[in-house]
Partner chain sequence: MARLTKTTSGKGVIAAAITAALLGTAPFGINTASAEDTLNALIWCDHNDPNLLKPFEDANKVKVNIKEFEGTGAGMAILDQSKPGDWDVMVIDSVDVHRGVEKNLFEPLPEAELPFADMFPEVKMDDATIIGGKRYSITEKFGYNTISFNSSKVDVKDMTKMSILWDPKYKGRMALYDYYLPVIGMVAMGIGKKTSELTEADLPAIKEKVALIKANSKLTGEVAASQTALATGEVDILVGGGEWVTAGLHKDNAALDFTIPDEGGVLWAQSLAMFAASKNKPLALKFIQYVMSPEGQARLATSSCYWGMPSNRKAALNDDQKKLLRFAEQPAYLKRAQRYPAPSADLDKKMQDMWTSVLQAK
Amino acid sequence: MTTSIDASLPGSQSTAAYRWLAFAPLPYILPAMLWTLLFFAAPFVAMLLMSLWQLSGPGLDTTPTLANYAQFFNNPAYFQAMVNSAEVTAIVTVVSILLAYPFAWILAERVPERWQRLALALAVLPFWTSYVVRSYAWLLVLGERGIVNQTLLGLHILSQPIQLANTRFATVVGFVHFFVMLLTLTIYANLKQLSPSYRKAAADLGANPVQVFWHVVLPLTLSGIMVGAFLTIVLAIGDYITPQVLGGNNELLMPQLIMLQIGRRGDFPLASALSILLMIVVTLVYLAMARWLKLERA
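In the form predicted on its own, the structure of this chain alone:
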């Protein structure tokens, strides 16, 4: 295309043609750019500006200050909420990976090809149910009169019900139920893209099945694990419904802390500052994971 333009047009016309080609895609990407600016960039800038303000009586003091950020570090309860969120998210991510990888392996390697689509459809059934309904369903299962306690009492393993709901354990169970399916899909996609020739070559070189998995399969499917893990971290650390329904008020997480500032105090500047800090944590996790993957591929 470049040669034909140079040959058929004078210098000024050729330059104008190059400029037109440079801006030709603009009408196609403009809607996406406007959508991003209106619904992501603009709200983020507004939240960032509000985080520098302070609640002053019935109104807002718009004098820029870092007092809201200082309050987070000076208040042990606020900082502990971040620690709790990080711990719960880490536990959920690790447990989900440990459960999802064998499940994805079975789907990709042991289920016949003609049944894999049906198996995947059955695997993603939890996604078809309302997120709130799933959380309340687990509350019924883990409650004092739930299936778990009633079964243990009926088998005379327990003499009285134990508290499973309104605990961190319940929150982790609710999260894992959802994110195992998400990680299964990302890992399954990587396993299906993995050529069997890699495993055959490793076996020909004398590697046993464990060595083949550890040195060949796992490194080559690590990108699928990391993508699913990052999605799990982003969704889990910012989730409000599951900790509120299943965890109760026994342990404060960051989304609950942010909602408390909005719902009870109407302190939007402090809630904005807490949200910014949560976004910074997620960004740092993303940069660390991206850098690690880059170093692994190098």
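Give me the form predicted in complex with the partner chain now, not the form predicted on its own.
Excluded here are partners and other molecules; the one chain stands alone.
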């Protein structure tokens, strides 16, 4: 197309057409840009500005200050919330990957093709119920009189119930229940895109099944793992419901700390600063994982 313009238009006219062409895609991307500006950039700027203000009586003191950020670093309880969030998110992500990969592999490789769609639909079926209800259901399952404790007591593995609910363990279980399915979907998609000829070629060259998996399948499905892992990190580190319902407030995570600022006192400046800090952490994670997060593979 460029060649035909160059050929038909002399000198400056050709350059002008070139410039015009540069803007040709604009109408197509404008809706997405507007959407991003309206629902991401503008709220982000508003939150950033708010984080530099301070709650003052019934109103706000709009003199810019970093006092809210200083509070985070000076108050050990606040900083600990970030540490707790990072720890829980890391555990959830690793456990979810370890469980999701074999599940996705079974779905992609062992379940007959005609049953795979049904299996996938069944896998996500529980997520059509309310997230809050699911969390409370886990609370009942993990409670002292829940099925887990009662089974362990019935089998004489335990002599008395142990505390499973209202612990970090319960929070991790609630998260993993959700994110295993999410990771299964992204890994499954990757496995299905993987041509069998790669494995055959590796086997022909003398690789045993473990070597085929380790040197061929795993590297080629790493992008699916990383996409799922990144989604897991973003959603888990910002989730309020699961730690609130299942963790029993025996430790505070960042979303709980943020909500605490809003609930009674309505301290949106401090809540905004804490949210910005959380976003910075997520951005750092993104940068660390960026090389695997390209959605297409060249």
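Numbering follows the first chain given and starts at 1. In this text, all values refer to a predicted model and were calculated from it rather than measured experimentally. Rigid core (definition): largest C-alpha set, two forms, superposition within 1.5 Å.
Taking the rigid core as fixed, one finds a CA shift for residue 110 smaller than 2 Å between the two forms. Once both forms are fitted on their core, the CA shift for residue 206 between the two forms remains under 2 Å. With a cut-off of 2 Å and the rigid core superposed, residue 154 has a Cα displacement that reaches or exceeds the cut-off between the two forms.
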